[in-house]
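Next comes just one chain, in C-alpha cells: the form predicted on its own.
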Amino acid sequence: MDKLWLIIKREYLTRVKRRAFIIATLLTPLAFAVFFVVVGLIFQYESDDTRRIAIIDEGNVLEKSIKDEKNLYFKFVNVELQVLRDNFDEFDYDGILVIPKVKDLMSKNYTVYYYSDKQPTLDIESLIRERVREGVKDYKIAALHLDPVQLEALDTKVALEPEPIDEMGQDASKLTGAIAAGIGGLMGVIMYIVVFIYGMMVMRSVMEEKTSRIVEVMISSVRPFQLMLGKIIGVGAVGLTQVAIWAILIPTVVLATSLVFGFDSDTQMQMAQSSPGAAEINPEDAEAMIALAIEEFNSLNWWTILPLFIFYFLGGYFLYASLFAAVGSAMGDDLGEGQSLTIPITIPVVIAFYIMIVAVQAPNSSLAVWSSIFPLFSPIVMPARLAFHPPLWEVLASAIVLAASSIFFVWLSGRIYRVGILMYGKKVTLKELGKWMFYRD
C-alpha cells in the first residue's frame, strides 16, 4: 500500500508542478472569457449595410403598409419596371421589389421578384419575405371580408402543464423536461470529454515511461499492477484538480467579463427580438420563465444526482483509463501502430455519446434503459438520465454492474500491462493482447 501511495503521489505531483499544466489550467478560463467577449461583441454588432428598395406594387397588395426597418428603407414608386431597370444607375436604389397581383386568394403559394446587381443577404431576404407575408395576409383578409379579430383568436397558444395523478405525487412544471434535458446533456458531454482526455493522458504517460525505459527501473521495486493502478489514480487526481479549479475560475471569469463589458440578459433579449423573423418576447413572461427555471433547477434532488455523477465519473474513468493503460503498454514509439488497438476502445465511447443524445430526448426508452446498465455505455448514458428520476432498480443495477466491470477491467488490463510494459520491438495485435491475458505470473 505504501508503494502504491508513492506512485500516486509521484504521478500527481510531477504533473501538477509542470509548467504546461499550470499554464493550461490558468489560460483555459481566460480563453473562455475571450470567447465570451468575442461572441458578445459579435451579437452586439450592428450592420452598416444600408439598402434602399423601390417597390412596384402591381396589385396594390401591400397598400403601402410595409414599414422601414433598420438599415432597410422601402419606397413605393409608380414607374414601369423596364424603365427602372434601364435607368437603374440614375436612381438611388439598391434593388427593385416587384409585388405581383394575387391571382388566387385561396392559394398558399405566392412569389415576389427582387431585382438587384447585389445578391440580398440572408437577413434582408428573410425580413423581406416576412414583411410581404404579413402584407399579403392582411390583403387576403380584407378581400375575403374576414374579421381580423376572430382570425387572431384562432391563433391559440397551448401550454402543457404536467400534473401528477396522485395528489401526493411529485409535482412538475412545464420546464421540468427542458431543465432535466439540459442538465443530463451537460453531464453526458462532461463524461464523454473526461473519458477521452484523461484516458488518453494515461496512455501517453505509459508510453513515455516505456519508451524512455524508466519503467524498467520502477518495475524492479514495485509490481506492474501497482504501477498501472497508481498511474491511473494519480492522473485521475490531476484531472479532478484541474476540473475543480476550472469549476471555480470559469464562472468567476465569465461573471467578471459580463460585468466589465456590460453583457446582460436584457441586451441579448433585445437583440433576439430585433432579429428578422424572431418572435417577440414579453419581458414579464421571460422573467417569469427564468424564475420558474431557477426554482425547478433548485428543486432537483442534487443530494442524489451529484454523488451518483461522481460515482459514474470514477467508474467510467477507471474502466476506460485501465484499457488505455493496457493499450499504452503494448505500443511503441510509432503512434500509428496503436491506432488499431485504440479503435475498439473509442468506438463504445462514441456510440455511448450518440445514445446519450437519444436518452435525453427519450430517457425511459428501451435503448436508454439498457444502455444505462451496459457498463461500456453507462458512464455516459446514466448521468444523462439522472435528472429524469429513473427507477431505483435501474440505478442500482447500473451502479453494481459498473462497479464490478470497472474492477474486472482494471484486473484484466493489469494482466496485459505486466507483459506489454517490458515488450519491445514487436508490433502487437489484438490477438496478441488476448494471449497476454492468460500468461502465467
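All values derive from a computational prediction rather than experimental measurement. Numbering follows the first chain given and starts at 1. Each form is matched to the other, and the largest set of C-alpha atoms that superpose within 1.5 Å is called the rigid core. First, how it differs from the form predicted together with the partner chain.
- A movement of the C-alpha atom of L402 falling short of 2 angstroms is seen between these two forms when the two forms are aligned on their rigid core.
- With the core superposed, T241 shows a C-alpha displacement below 2 Å between these two forms.
- Superposition of the core reveals a Cα shift of 2 Å or more for I128 between these two forms.
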The other form holds:
Amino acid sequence: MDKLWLIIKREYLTRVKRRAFIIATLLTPLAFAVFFVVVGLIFQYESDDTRRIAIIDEGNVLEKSIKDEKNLYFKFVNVELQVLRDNFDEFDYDGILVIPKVKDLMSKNYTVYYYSDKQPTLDIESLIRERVREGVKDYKIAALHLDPVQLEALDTKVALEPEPIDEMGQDASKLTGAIAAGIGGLMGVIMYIVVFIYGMMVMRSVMEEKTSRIVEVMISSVRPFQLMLGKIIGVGAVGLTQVAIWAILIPTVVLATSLVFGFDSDTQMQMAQSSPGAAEINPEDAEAMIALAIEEFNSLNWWTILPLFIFYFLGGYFLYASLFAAVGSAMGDDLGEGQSLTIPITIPVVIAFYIMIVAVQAPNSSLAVWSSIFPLFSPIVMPARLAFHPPLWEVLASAIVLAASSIFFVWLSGRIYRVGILMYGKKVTLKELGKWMFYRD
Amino acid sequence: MSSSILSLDNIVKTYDKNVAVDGVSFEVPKGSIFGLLGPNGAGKTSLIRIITTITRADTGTVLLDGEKLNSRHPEQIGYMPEERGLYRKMKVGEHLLYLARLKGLSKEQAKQQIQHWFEKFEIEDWWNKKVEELSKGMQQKIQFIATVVHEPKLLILDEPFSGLDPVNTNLIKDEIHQLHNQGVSIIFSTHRMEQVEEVCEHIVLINKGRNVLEGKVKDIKDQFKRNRFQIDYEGTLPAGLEQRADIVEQSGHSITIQVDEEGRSNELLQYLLQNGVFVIAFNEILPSLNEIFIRQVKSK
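Which structure goes with the form predicted together with the partner chain, now that we have seen the form predicted on its own?
Now the complete complex, all chains and molecules, led by this one.
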C-alpha cells in the first residue's frame, strides 16, 4: 500500500508541478473569457455605414409610413423609377425600393423590387421584407374591412405543460426537457473529452517508461500491477484537479468579463438568438423563459446528479485508462506502429459519443437504456441521461455493471501490461495481446 | 543460516511455447562474486527476472538466504537491468529518493544514504539537476547509486559495463570490489568473458536454458586444461620429440606441445634437457574462459 501511495504521489506531483500543466489549466478559462469577449464585441458592433433607401410606393400601400432603423433611412419619393435609375449616382441613394400595387388582396404572394448597384445585405433584405410584410398586412386589413383585434386573437399560442400521472411525482415544466438535454449533453461531452485526454495521458506515460527503460528498474521494486494502478490513479487525480479548477474558474471568469465589459442581457439575447432555431423568440417571452430555466436548473436534484457524475467519471476513466495502459505497454519505440492498437479502444468511445447525442433527444429509447448499461458506453451515455430522472433500477444496473467492469478491465489490462512492458523490439498484434492475458506470472 | 545467498533448484520458465529456462540449478555462495554467463538468448535475463521476483518460475524453487522467495525480498536485492534508464524529467535527488523509498527506506534513511553516495562520487551539487541534463556517463553513476542505495544483501548486475566509458568502468569496478569486501554477494551477468575472469570467483554457464558448467573459475580452468605447454628454447629440438608429444604450434624458438597425461610434462622436460636443448621458459597454457565458453556452447 505504501508503495502504491508513493507511486500515486509521484505520478500526481510531477504532472501538476509541470509548467505545461499549470499553463493549460489557467489558460483554458482565459481562452473561454477571450472567446466570450470577442463574441460579445462582435455582437455589440454596430454598422457605422449609413444607408439611404428611396421608396417608390406605386399603390400607396405603406401610406407614406415606414419605420427607420439605426443607420438605415427610408424616404418616400415621387419620382419616376427611370429618372432615379438614370441619375442614381447624383441622388446619392444606396438603393431604390419599388412597391407595386397590391393586385390581389387574397394572394399570399407579393413581390417588391430593390434596385441598387450593390447586392442588398442580408440584414437590409430581411428588414425590408419584415417592414413591407407589416405594411401589406395593415393595408389588407383596411381594404378587407377586418377587425385587427379579432385577427390578433386568431393567432393562438399553445404551451404544453407536462404533468405527472402520480400526484406525488415530480412536476416538470415545459423547459425540463430542454434543460435536461443541455446539462446531459454537456456532461456527455465532458466525459468524452476526459476519457480521451487522460486515457491518452496514461498511455503516453506507460510508453515513456518503457522506451526510457526505467520500467524494469521500477518493477524490481514494485509489482507491475502496482505501477500501472498507481499511474492510473495519479493521472486520474490530475484530471479531477484540472476539471475541478475549470468548473470553478470558467464560470467565474466568464461572469467577471461580462461584468467588466458590460454585456447586458440584450447582447446575450442577441447571442442566444443568433443560434439557429432561436430566431423567433420575442424578448419578453425570453426573459420569462430564462427565469423559468433558472428555476428548473435549481430544481434538478444536484445532490444525486453530481455524485453520480463523479462516479461515472471515475468508472469510465478507470475502464478506458486501463485499456490505454495495456496498449501503451505493448507499443515499442515506434509510436506509429502501435497506433493501430488504439483503434479498438477509440471506436467504442466515439460510438458512445454519438449514442449520447441521440440519447439526449430520446432519453428513454431502448437504445439509450441499453447503452447506459453496456459498460463501454455507459460512462458517456448515462451521465447525459441523469437529468431526465431515469428509473432507479436503470441507474443501479448501470452503476453496478460499470463498477464490476472497471475492476475487471483494470485486472485484465494489468495482465497484458506486465508482459508488454518487458517486451522489446517485437511488433505486437491484437492476437498477441490476447495471448499475454493467459501468460503465467 | 545457509551458506548460499541464493540457491536455484530445477527452475523452468516457458513463455507461450518457448522454453526460456529449462531446469537450471545452481548455488551462489554467500559473499562471492558470481558470474552468470551465457550467449545472448541463453535465458540469463529470464533467470534474473525470476530471482528479482519480476516473474515467477513455472516450476522449481528459489531460496534467498535460505528463505523461499517472497514479496519482501526485492528490498534485499539490488538489480541493475541491462535495459536501464531513469525518468528524464525528474530531479536527480528526488529520483533517487523515490527509488530508495520504493525499496522500503524511510525518507530520512534514504536522504542519508543518497548524501553518502553523493559525497563518495563527489557529486554533491547534483541534487537539483534534472536527469536529462546529465551526460550518459553521469546517468550511469546515478543508476548505480539507485541500485545500491538500500544496502542490498544481493546485488545483481546485468551487463553492468555496457555503454560505460573506461573511467566509469573502473569506478564501478572499484565499487563492486568495495561492496564485495563489505560482504555483499554479487551476481554478475554477462557474455563478456574477459570481465568475468577479472572479477568473478564462481561462475555458472547457461546455454539454451540449461546450465552446462558450474563451479569455481580455477577448478573449471583445471578441468578444461589440455596439458599444453609452451616452451621457449635455444638450440635444436631432438627429432624424436614428435613421437613423445603432439606439436600444436611452432614458430621461431617457441613451440607449443600437448601431452596426453599430466605427469608426462616432467619426462618431456627431462628429455629435452638430456638432448642438449637450452630451455628458457616452460609454461602450462590454461584455457581462457572464452575458449571454454565457446567450446561448451558449440559442443552442445
